[in-house]
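The form predicted alone is given below as one chain in structure tokens.
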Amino acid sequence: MQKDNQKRSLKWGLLAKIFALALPYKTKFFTAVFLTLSLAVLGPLRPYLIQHTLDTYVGTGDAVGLLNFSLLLGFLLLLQSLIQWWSTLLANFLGQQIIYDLRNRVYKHLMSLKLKYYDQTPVGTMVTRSISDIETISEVFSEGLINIVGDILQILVLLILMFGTHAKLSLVCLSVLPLLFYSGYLFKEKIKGSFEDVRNQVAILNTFVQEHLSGMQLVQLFNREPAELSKFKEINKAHQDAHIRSVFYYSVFFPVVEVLSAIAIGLLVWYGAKGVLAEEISIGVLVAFILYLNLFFRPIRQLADRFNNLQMGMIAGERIFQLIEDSNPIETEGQQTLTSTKGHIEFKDVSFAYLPNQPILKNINFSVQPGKTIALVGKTGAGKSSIINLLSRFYDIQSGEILLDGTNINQYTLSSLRSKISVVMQDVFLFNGSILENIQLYNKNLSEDKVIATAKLLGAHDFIMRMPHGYHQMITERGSNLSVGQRQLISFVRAMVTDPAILVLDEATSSIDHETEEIIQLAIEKMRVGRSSIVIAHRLSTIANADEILVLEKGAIVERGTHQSLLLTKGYYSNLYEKQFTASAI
């Protein structure tokens, strides 16, 4: 019992959070509430006026009174239509404005999360949260709780008018209400579970489609189309079954309401006709009650849809608030703004693990003097890329400290720290947009002239200008209409145009041809002047001029020195270099 009460209070708390989204628009919100409640009162007034017209003016042959009340009914109908239009427009505007604000809030939150969160959460799930789940919340305002309150108020007004007009007739025709309330309760309980299932299946479907469309080349390369289609059909079938279950409950509930409505009308006609013949009930009352019942059962039918929208909105809201209120995956900010740096980097006894008890780095110690270049070498999984991720604070270390100009990087704000570091990755990611937009990344401080000057320095200008639209040439998603070398050159321009103090190259030349590599190597030599550089290299020939080379194995530094000194030691680096030299000679 205590658990149920706690769960109920949590749901009311969730509802309060959803409606708190409307606080910036409280004038529009309360206006929408007022209009909805006005409709709930105006609707039942028409049967009452019709009853009065029939009994008072039609029965006595008062043509003037009939005309006046007919005009009054016409005015009331026009007023109700205008209020209905205004209420619908205002409620939907409010819902869309809240969607706009909430979607901005969710996207901002997503950008503040640690990379670890993205490592553990499918992209499709986040797409569902930020798109369809938020869309569902708008219906809480346009077709949800406000309308439910309005429907309930209309039912109460109808009950007051009906019992105030004729209590016995009201009891007779409303004797079906216990069955109606019980069927409504069963419907509510069943549909709630089906809605949760629907939202889960939507997230699973989105995740599958997003991942497999992004990896379609791999699917086709390994001839996995039949197997992937079979898996998609399985997921799609689960999604369909979840929707069909919700449709089934509707298909049962609506006929039940119709049958009970017909029974109520039948009881009304039976008892009311007897009353009219016995002159205990007037014709006006009988006609009014028929209209009352139509108005009574209409909101009950609508309540199912309203409750549907409310339930869907509550489920979506719960997921969204769980996302934006979870502070654990949010990146921690320092307080000190890094305005300038010499580029003196130092790792002191740094240990790091992505998963508990599975260390990636073990007591790493090294320093990069301002303007110097350090290279990282090792097998895949040795921890090279992890060092770069830690320097940019994409992950937090378990022990030790990382210093920049003698200050722990945790003390710097993330934006100021990362603004001094430019990283070029092996796997270049380009957005759907122009070449210029992909280089600037919408940074208004980077002029087109500066982009062109940097591109010329790096040798990328010529190939860009060969494009039909030059720097304004549109790039498809992930740069699929460019070669690997062209994408890499664009990423170099993007990294260099910000004039970084620290340059990081994560196997940036491993996927390009030798001609392009020569162009980039010349540019790198120019850009390294006066900058601290960390280079992860697959081709050891590209790091021969590094000031120091660190050889990593299983998360630990096993060798360090210059290219020449490491060759003389005849150790891991020397063996690796000889293998590459022999392979290239062949």
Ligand SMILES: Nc1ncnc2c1ncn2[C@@H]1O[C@H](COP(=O)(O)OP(=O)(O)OP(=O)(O)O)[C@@H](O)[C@H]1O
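This one's a predicted model, so the numbers in the text were calculated from it and none came from an experiment. Numbering follows the first chain given and starts at 1. Whichever C-alpha set is largest while still superposing within 1.5 Å between the two forms counts as the rigid core. First, how it differs from the form predicted in complex with the named molecule.
- With the core held fixed, the Cα of Arg245 is displaced between these two forms by 2 Å or more.
- Taking 2 Å as the criterion, Phe254 counts as shifted between these two forms: its C-alpha moves by at least this amount when the rigid core is aligned.
- Comparing the forms between these two forms, the C-alpha position of Ile204 differs by 2 angstroms or more, with the core used for superposition.
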Second form
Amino acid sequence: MQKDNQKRSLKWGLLAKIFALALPYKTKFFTAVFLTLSLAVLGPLRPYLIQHTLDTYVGTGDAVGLLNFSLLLGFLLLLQSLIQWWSTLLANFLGQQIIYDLRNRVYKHLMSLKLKYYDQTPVGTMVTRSISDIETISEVFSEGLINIVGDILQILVLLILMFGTHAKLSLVCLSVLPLLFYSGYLFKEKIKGSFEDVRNQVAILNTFVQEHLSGMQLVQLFNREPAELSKFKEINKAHQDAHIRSVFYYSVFFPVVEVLSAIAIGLLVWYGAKGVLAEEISIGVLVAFILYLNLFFRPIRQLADRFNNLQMGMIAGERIFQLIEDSNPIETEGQQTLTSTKGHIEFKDVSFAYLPNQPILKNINFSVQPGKTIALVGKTGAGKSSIINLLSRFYDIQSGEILLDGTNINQYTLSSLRSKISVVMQDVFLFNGSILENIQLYNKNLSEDKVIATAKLLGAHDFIMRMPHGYHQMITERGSNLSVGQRQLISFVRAMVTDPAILVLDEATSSIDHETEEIIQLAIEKMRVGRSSIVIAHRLSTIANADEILVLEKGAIVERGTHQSLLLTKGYYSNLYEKQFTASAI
Ligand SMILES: Nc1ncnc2c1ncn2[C@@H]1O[C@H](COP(=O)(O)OP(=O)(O)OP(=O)(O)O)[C@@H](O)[C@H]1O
Ligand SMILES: [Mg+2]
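Switch from the form predicted alone to the form predicted in complex with the named molecule and print that structure.
Let's see the whole complex now, leading with the same chain.
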């Protein structure tokens, strides 16, 4: 019982939070409420006036009175239409404005989340949060609570008018009400479950299509088309079933309401006509009651639907607020702004794990003197990329310290720290857009000339100019219209164009042709000049002249020294060098 109460109060809290979204638009919100409520009162007033007109003026043949009242009715109709128009516009505007604000807020929040969150949450889920969940919330405003309150008020006003006019007649024609409410309740319960089903199925379908379209090459390569298709059919079928189930409830509910309203009117005509004949009920009352009943059934037909809109909005709201409030995004950011750096990097006894109790890096110690280059080599999965993720604070370390110019990097603001470090990631990521946009990344301080100069320096200019549109060549999904080497060169230009003090380079593992390799080699040489660099290399030729080479194994440094000294050690490095050397000699 107590739990129930708590649950209920929580929901009210949630509703309050959703409505708080309208706070910046207070005037519009309250105007919308006021308009909806006045419609609820104005609607039932018309039949009342018609009754009056019929009984008072038509009955007595008072032409002037009839004209006046007809004018009044006309005016009322006009007013009602105007209010209807205005309130629809306002409610939808409010809904859209709130979606706009909320979407910006969610997106901003998503950008502030730690990478750890992205490691654990499928992208599809986040897309659903920021697109369709938010959409649902807008319906709370345009089709939800305000309208429900309006509908209920209208029903109350109708009841007062009907019972005030003729209680017995009202009782007779409203005798179908219990049945109506019961079926409405059943409908609401059934449709709620099936709505949830539909939403889940949409999410499943989205995720499948998105993931498998990205991996289409793999699907085709492994001849998985038939299997993929049957899996897809299965998911598609579940989606269809969920939809049909929800449509089924609608298809039952609406005719039921129709039948009940027809019965109500039948009862009215039967009992009313008897009353008219017995001169107990006037014609005006009979006509007014028919109109009252019409007005009565309309909101009831919609109420069940609107309750669902409200409920769906609340479910979506709950998820979104959970994302915004509970996902613990804010990094423990420092206060100090890093304006310039000598580029003196130090890792002191750094240990790190992505997941608790699964250590990845163990007691890592090294330093990069300003302008020097440190190289990391080691087997796949040794922890090389992990080390460089730590320098830009994509993950927080469990113990030890990372210092930049002698200060713990946690003391710097994230943006100032990251602006001094350029990272070329192992997997090059390119957005849909032109080559130029992919290099500038919407940074207005980077002119096209600067981009071209950097591309020339790094040897990327030639191949870019060979493209039909040069720097304005559009890159399709993740750069599929470029070769691996070309993608890598673009990512080099992107990293270098800001002229960073520190360069972190995670060399791609994929093999490229000899010519491109030479271009890339040369580009790396040039990038390293005058800045502190951490370079992860798979081709040892890239790093033979590094100032210090660290060999990593299972998250620990097992060998360190220069190229020459490591060759003498006859350990992992010299072994690897020999293999690569003989391979290239063949
Ligand atoms: N986001 C992550 N969440 C959990 N574990 C991770 C994550 N990224 C990497 N790991 C794990 O950390 C270990 C080190 O990975 P890392 O990417 O640092 O290797 P690497 O040395 O860069 O390998 P490669 O040469 O193949 O790039 C691996 O065992 C990997 O499974
Ligand atoms: Mg790696």
